[in-house]
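As structure tokens, one chain now follows by itself in the form predicted on its own.
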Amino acid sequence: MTNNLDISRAMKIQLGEILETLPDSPEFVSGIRRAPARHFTLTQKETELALKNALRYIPEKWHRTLAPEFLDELLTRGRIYGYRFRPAGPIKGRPIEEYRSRCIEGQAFQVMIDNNLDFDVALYPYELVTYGETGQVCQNWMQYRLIKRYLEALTREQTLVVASGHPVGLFASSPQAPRVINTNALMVGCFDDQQNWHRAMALGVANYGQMTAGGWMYIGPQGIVHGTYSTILNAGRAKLGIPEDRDLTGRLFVSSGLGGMSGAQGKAVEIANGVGIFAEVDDSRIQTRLDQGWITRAVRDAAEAFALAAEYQQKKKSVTIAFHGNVVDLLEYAVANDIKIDLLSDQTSCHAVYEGGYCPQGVSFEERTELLKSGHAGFKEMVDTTLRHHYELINTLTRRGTYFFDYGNSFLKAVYDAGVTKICKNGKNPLDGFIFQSYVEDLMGPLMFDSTAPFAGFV
């Protein structure tokens, strides 16, 4: 392929060069999960900046129409998503040859991006959130359109630079160089906290890409099934005395979360021939896993969940059960009724614990969503109170013989941030690690961890 692209022009691509007319207002498909509205906290000056940041992608002739629309999104959703610019209809990763580009890498990236936004894959597809409550492909649909256009123009002598979803432009490079360099949400110093994250994302200057959402590499829970299977099987063999040639037959694994990565837990337990109960507050995620065959049964009562699990344990058969409710309610029942849990973990999105990734006890999923929208002053304390209780229940169960492990979702750090210093080995801070091990350290081998190093035990 020849390189005849005008770099200076490519770096100035705008939506007006892609779209001849302004798209119609969007129609949202009913039944598709939507991201919770985020509490609006910007000042008037910051609101003006957020609008300017969104309108920088838009031809001036459309500003008068779109400025009020973007302001409404900001006030009601807490973010500017530019819904109008989402392509109509379902988005799916199509066969690679159906995408236009001047190199196969440009085609491949487009497949990856669209797969991340598939209704069957993404957590909140209309808000470009792939998984983990806040992990986005990019910030808004204007960026999506532009990124796709840049990838169509990309050659093997160029590199596309993307910063928090913003396509900086195409730069001359060599065939050996990366075709895309992509960074997400680089916050510095005293601005690296939840309050400033929220502000930066509302301003349209930061995108939390998680590990594979902003990197366009997510392929759904099937991408982590093998790792989850290996983890729980290793846990059984290392901690429960299961022989190397045996599986989890007759053993009970309890965890929470059936969203993105956590959605793999049910299938992994089934492959390992174990019995699993997974708490999930969002009924739509349970229904998705039922429809996909990733879990077997769904119940709303803790007693029914454990009775069903015991039945299958006795039969030496595998079953995966979704409990529609809070994991803390589930563990409370286990403690009160002296139920033996062999393996215990947690896969709620505790990296975004105050952003909806962890639901307080006594609050429904719908009530949680309303609290996020209103910015209820007591929401953080409700989360912290539940985390502290969650910790105490885990402590009780581990004393009774349960093996609990952190599965890399920041649960231990969230408990510490909620005020539980007892979760630290030194009883003060995480410098020496936590009293519970992470799956990487304890189950997957020591790797290169140094137990004396600062922040050992973090994942």
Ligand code: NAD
Given for the second form:
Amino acid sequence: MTNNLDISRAMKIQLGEILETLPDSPEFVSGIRRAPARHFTLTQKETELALKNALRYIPEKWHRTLAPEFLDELLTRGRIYGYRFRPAGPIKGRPIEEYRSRCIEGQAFQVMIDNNLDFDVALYPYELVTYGETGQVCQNWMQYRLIKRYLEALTREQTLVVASGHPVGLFASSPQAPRVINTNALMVGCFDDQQNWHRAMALGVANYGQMTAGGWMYIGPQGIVHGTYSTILNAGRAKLGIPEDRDLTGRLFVSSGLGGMSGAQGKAVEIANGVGIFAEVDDSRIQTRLDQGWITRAVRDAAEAFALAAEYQQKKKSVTIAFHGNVVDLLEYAVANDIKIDLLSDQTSCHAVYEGGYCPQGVSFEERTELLKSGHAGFKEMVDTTLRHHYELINTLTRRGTYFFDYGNSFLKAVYDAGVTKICKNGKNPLDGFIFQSYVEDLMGPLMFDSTAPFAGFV
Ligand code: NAD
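Given the form predicted on its own above, produce the structure of the same protein in the form predicted in complex with the named molecule.
To see the whole picture, the full complex is given below, headed by that same chain.
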């Protein structure tokens, strides 16, 4: 057993065995969303290390060509993606029999990986980001090529080990063992903080996998419609006194985000027969949901959004409205005009709050992308100011009867990090929890969160 885990005994595949010639420089299809530049902050020594880490995949004969290219990617995009190694053309999850492997699991994983990188599925396909602003399949295209080749070679007597996108090798195992063991985003001890995390990603040694991007099993927002529907319906039943046999008819749910997972919110509200307004700063994501039919209407004016919502609430009919703009602008309007919001949540990507996951007030989506690229020194403060304002607006609305809940997007923690200690139950730090509940508490009830409950320690 110990021998099986010995890295020196793993079966290894090198990129040089797969590629005879260096692929051509890539051409980027216009109209495909690109990840914003992640601000470059590495020191010179760290930059050298990042280059070494990327070049470890590359046969030495190509180092001279690729070292400057990788350096340019690092300086301009904040990461080395190895664009040149992305196979040209569209990537799609094809029928399983079209993939080569020595076991069906090896074929299945390839379908899943390619589906996660499909232009029609992935958020930033060229940067290997499937969803959630930063959730990647693996860190770079060299890893992609190697993982695919390992999966072709995989047998039912082997296990492929992948650490943050880096394929460690094929280890001898048994048919009963997992075919792939894949870990992402592991930071240990004193390195487990935002600064070291970003450094590790820029160095090419850490991958943020979100839930199903790095786990290779993203099935799009349809995979989360049911959970979102149950969550908002239960929030209505638990907090608004809606009887068990009724739905959200005539009720207004306001939230933000029409992205990877947040994009499910419109469909979920429609199934619950409610009225929903969703703020979204990125026009392209609104268009995706309109094309899908998961959003009924898109408007640019908060007054129009709330007027339309009121009309449908009165008619007791469902409508789902995309507000093209910042969620804070939308809530400002609701507060100023004393509009009653029944349920309120947020699905901006606050787990990556300073990397583009949360757009500051007063700048468009395109401007935030430019600010990220130039590493604008004031960007963090702009985000923090907006978060603090967002918190005050939520406070006002909840005082007026709105029920607000966190949607597992780290919003409460982001507000705390922005300097709002009064969001903590103890007024100092999050150790005793936050003053607003999370959606899981609404869904699961007190059992898992009551500190006197038997399972509390395992949550
Ligand atoms: P995403 O990045 O694809 O979508 C978020 C959207 O918010 C983007 O389209 C972005 O343009 C928009 N946005 C950002 N700032 C905004 C602002 N100020 N105003 C209006 N729109 C703004 O991410 P996603 O996959 O949809 O997930 C969103 C977040 O929700 C993530 O943090 C995710 O982890 C969390 N989430 C958690 C669960 C769970 O089960 N725990 C479920 C769903 C979502």
